[in-house]
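One chain is shown next in structure tokens, namely the form predicted on its own.
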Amino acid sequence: MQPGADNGGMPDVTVVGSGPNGMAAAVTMARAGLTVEVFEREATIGGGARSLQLTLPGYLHDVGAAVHPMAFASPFFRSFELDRRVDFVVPEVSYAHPIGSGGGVAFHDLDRTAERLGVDGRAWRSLLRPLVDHIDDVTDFTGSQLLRIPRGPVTAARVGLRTIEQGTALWNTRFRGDFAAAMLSGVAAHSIGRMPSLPSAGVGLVLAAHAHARGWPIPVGGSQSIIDAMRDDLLAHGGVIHTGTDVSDVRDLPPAAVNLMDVAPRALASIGAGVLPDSYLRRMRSFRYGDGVAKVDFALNGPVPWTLPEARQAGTLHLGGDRAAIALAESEVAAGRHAADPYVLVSQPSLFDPSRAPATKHSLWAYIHVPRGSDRDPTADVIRMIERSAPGFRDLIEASTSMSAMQLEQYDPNLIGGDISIGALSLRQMVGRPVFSTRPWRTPRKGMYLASSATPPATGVHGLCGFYAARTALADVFNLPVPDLGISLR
């Protein structure tokens, strides 16, 4: 099909959903010279990367993701030159993991981290140095579907061997103390699932390597600034965005050669029920979702008084105790029970970005792991877990707002039961996500592509799921190459 042909005012491409993946798909198509229209059910665009005033006036909170390990590593964002479009701050401390009166600290500098770990410093360095030094090969191997030959086979083998070590009963053979093991478990818990397991170990190793390679950047002005940069580029290339438009049937969209769907498989099965074959619909309906999260945002009268000094300069904190405690909490959640001492992920962007709160004030972002579909208010549990490592935190709270796992789904129907990954990160679904295919973004309907985190490389703000879906559609339907995405064309 020739792009830009006279279609009676109809677009070449429609995109459903304006999260990072939907916007990445839209930008890619518009840059290729195609007419693109984006449809978003909410009044504002952004999906899991929105930023809003959730507590009090003047306090800016990220609704979903707050810290972005893939912002400087994603091949899409690097081609898009995101770091030239958005101001980022890279904290000197990527993450901290308080335990009792001490804890582990992951500095951006790997050697400094190893020195602080003492008895486990050499083990930490040997585990991560080969991955940090070849981070682009790590990203290539883990940043697409696994059913292919990696660009750096030696690095891929290193990732694989380390994943087997940390994802099986061997996971305690490397470290002698508590801090290094807890630090790795803290990043592995981002996968939201039982530990040890191969998927959680893979996630933990990759995130830990990024922490020491390019760091874990925080966008100035909130995660919304990433979406706004893509919005601006899309509009500059003729794209159109429709907000407040809930698409319940793909046939309600304007006729287009390509439909790119940034939605969960369950939503795809509903929207595409009239056009997709029954066998594919059954696969979408049987897609497995992971455990849930519940979220709390705080407006604070000052910085959090962490007892671990370095935590006061950390962009991210992992709370939950040592490795055994985190594993127990995750197993409880996986069994459908609320953990007595749950894993809590905390971000404190106002330390680095004064736009997040009024002068001398702070905003704090936190989520807690809960059973999928939980309707329990997480506020008390989050405050209790923070108080363990920051006595006096409670006295700083000026306001808070929370969303249970079920409220997250009500806010965004793609977050089934509070599953922010849009699909369990099981070994089967890491290889076949959502189906076993070398082009899992294609659906059986010509011109329709799934472009959400239910496709490779899965969860995270990286835009790659949408970019890969768009790249596939460009070749399949339009016989076009991937366009230049850089600022030079603006």
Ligand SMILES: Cc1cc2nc3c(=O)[nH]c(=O)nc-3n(C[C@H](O)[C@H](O)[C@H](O)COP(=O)(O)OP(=O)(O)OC[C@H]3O[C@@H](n4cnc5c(N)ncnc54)[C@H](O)[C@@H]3O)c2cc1C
Contents of the next structure:
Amino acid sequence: MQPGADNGGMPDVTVVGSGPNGMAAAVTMARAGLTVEVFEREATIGGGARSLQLTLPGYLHDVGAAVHPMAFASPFFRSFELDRRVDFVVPEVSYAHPIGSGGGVAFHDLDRTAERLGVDGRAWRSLLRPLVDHIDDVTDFTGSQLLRIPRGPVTAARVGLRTIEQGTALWNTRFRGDFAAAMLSGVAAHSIGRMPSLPSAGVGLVLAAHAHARGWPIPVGGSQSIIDAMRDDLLAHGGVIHTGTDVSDVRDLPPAAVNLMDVAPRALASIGAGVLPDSYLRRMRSFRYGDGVAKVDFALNGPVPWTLPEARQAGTLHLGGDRAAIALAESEVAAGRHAADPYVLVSQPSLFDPSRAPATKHSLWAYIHVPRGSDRDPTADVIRMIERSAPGFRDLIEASTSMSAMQLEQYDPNLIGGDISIGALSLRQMVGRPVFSTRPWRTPRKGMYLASSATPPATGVHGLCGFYAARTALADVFNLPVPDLGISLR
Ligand SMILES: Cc1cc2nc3c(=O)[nH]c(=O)nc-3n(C[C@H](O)[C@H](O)[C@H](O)COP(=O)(O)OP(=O)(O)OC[C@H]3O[C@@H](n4cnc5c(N)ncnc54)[C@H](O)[C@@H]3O)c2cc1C
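Can I get the form predicted together with this ligand as well, since the one above is the form predicted on its own?
Now the complete complex, all chains and molecules, led by this one.
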């Protein structure tokens, strides 16, 4: 089909959903010269990367993602030159992991991190240095489908061997003290699930490598700035965005040659029920979802008084104690129970970006892991866990607002039961996401593609799922190459 062919004023491409992947797909298609219309059910665009005033006037909160290890690493964002379009601050401390009155500190600088770890410094350095030095090969290997020939086979093998070490019973053979092991488990826990496991170890190693490579940058103006940069580019290339439009049947959309779906497989099975074959619908319905998160946003009267001094300069913190305590909390959630001392992920963006709170005040973002579908308010758990490492925190709270796992699903139907990854990160679903195929973004319906993080390379704000879906559609339907993207994307 020819782009721009006269099709009665109808778009060449429709996109359902304006999350990071929907927007990345839309930008890619529009830059190829195609007419694109995006349909979003909410009043504002952004999905898991929206920023809104959730507590008091003057405080800006990230509703979904706050931590951005892929902002400088994603090949899509790099070719889109996101760092030229959005101001980022890279914290000197990527993440801290308080334990008791001490704890581990992952500086952006790997050597400084290793020096501070003392007895485990060498082990930390030897684990991560080969990955940090070849971070683009790490991203190539983990930033698309796993089953293909990687650009850097040696680095891929190193990631694989380290994943086996840290994802199996061998995991306690490397470190002698508590801090390094806890730091690695703190990043591995981003994947939500039992530990040790290969998926959690893989996620942890890659996140830890990014922390020391390009850092974990914080977008000025919130995650919404990333979405707004894509919106501006889409509109500049003639795209149209319809908000407040909940698509329940794909046949209600304007007829278009390509339809990119930034939705969960369960929703695809419903929206596409009239056009997709039964076997594919069954596969979409049997796709498995992971456990959930429950989130709290705080408006604070001052910065959090962490006992660990470096934590006061950290963009991100992981709470929950040592490696064994985090593994216990994660196994409780996996067994369908609320952990007594849950793992907590904390981001303190207002330390780096004054637009997040009034002068001298601060905003704080935190979530805990909970069983999928939980309706429990996490506020008391989060305050208790932070108080342990920052006594006096409670007295700084001017306001807070929370979302249980089920409220997150109501906010964005992609987050089934509070699963922020749009699908469990099991080994099976890391490889066959959502189907075993060389082009898992393609559906059996000609011109229809799944573009959400239920496809490779899965969760996170990187735009790659949407980009790969769009690239597949460009080749399949329009016989077009990827537009205007300077660096080689495989
Ligand atoms: C609380 C929370 C914290 C997170 N923290 C981080 C983090 O710190 N770092 C990180 O990298 N990632 C984080 N994530 C994950 C990240 O936000 C997601 O991986 C990412 O947003 C997925 O993008 P997506 O475009 O695939 O889907 P989504 O972001 O879910 O976007 C889908 C969009 O489609 C819309 N939609 C769905 N169905 C329909 C329909 N039928 N009709 C019209 N519109 C529809 C939704 O309203 C939504 O806007 C977090 C997510 C959440 C929720």
